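Read the single chain below, which is given as structure tokens and is the form predicted on its own.
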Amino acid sequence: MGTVIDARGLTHEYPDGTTALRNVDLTIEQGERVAVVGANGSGKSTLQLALGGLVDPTDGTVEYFGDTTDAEAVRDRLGVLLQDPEDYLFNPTVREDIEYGPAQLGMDRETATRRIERIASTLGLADLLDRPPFRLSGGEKQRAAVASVLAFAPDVLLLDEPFGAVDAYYRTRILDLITDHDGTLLFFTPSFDAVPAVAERVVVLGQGGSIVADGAVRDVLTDRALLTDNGLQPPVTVQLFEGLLDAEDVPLTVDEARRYLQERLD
């Protein structure tokens, strides 16, 4: 184990004077799965850009893997998925977009091909690989962008809203790939729907871009006062069961709620 990202005092102001981040301290250890949650305008996307080395903060530093503050020096170890999938689709075909990362890293071709075929099959892209990206639907573009980031097997994934226009079926498929990722995960989202499935730790950003909570998934998701004060709602299952059960027993997901009710019906 070791520290993969260590942010100290991150502050970022845009040219119009808007403060997107304010004095953020955040340490991510190797293998951690962390959800960064906040209402719209709380600075989630800016934090992702800063941690991914895609924007220079106004103040503060980000250190990577315990030995450098130069994001470009570790670019091949960071998989950054932005909100707009078209940022990743710039080659003549979907296949070439997904192959781009592994090719740039010199990944063994046989290994890369196996990996790409598996991801493409999982995300329903096998029949779309030779299609120009501009001919894809919104959901197909999102799946292709996810595939392009996962294909080169980065040590750290920083995913901003990876589901986009994806339907429920492929949302599950993306979740499967994310949870199977053998590395560190930062998942940026405005809602808690997928958080219990992918994360063990939740960081909450408040309005103004500062961290207002950092803790275990259950502790954060069952703290209604914390969430409502910061423009967020607990998962539906928590809303249904809170007041009836102690926080440690409240189901966080639909599957947990189903099991809870089934045990009592049996």
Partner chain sequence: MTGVVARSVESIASALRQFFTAEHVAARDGFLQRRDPRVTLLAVGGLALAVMMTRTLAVTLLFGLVTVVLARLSAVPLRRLLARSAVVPLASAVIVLPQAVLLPGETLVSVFGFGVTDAGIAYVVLFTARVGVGVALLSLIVLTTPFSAVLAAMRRLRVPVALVWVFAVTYRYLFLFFNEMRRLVLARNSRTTGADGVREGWRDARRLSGTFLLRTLNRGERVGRGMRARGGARPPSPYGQQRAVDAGDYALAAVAVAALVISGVVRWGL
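Counterpart to the form predicted on its own, namely the form predicted together with its partner chain:
Only one chain is given; partner chains and other molecules are left out.
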């Protein structure tokens, strides 16, 4: 175990005066799976960009792997998926877009081809590789963007709303790829749908761009007051069972709820 990302006093103010982040301290250990949740405009995307070394914070520092504050020096270890898939699709074909990262970051072609074929097959992109990206549907673009980040096998994934316009089937496939990821995960999302499946720790950003809670998934997801105060809603299963069960027994997912009900019915 070691520290993968260590952000200290991170503050970011946009040129129009909007403060998106305010004095954020966040330490991510190797292998941790962390969901960063917050309402719209709470600064999730800015935090992701700052942690990914894609915007320079107005104040504060980010140290990577206990070694450097230069994100470019560790670029091949950071897989940053931006919110809008269009930002990743700028080549004449989908294949060239997915190959872009592995080629730029020095992965040998054979390994890259193997990985791309596997990921493309999982995400239903195999038949779309030679198509121009602009001909893809919204969900296909999202899948291509996810593939383009996973293709170079980064140690740390920083994913901003990775499901986008993806349908239920491919949402599950993306979820499988994320949960199979053998490294550190930071998952930025405005909803809790996938949080229990992918994360063990939840960081909540408040409207002022500062961290208002940081704890275990169950502790955060069952704290209705904390969530509603910050423009969020507990998962639907928590809403259904709260008041009926103790917080430690409340099912966090539909599967858990079904199992609970099945046991009672049996």
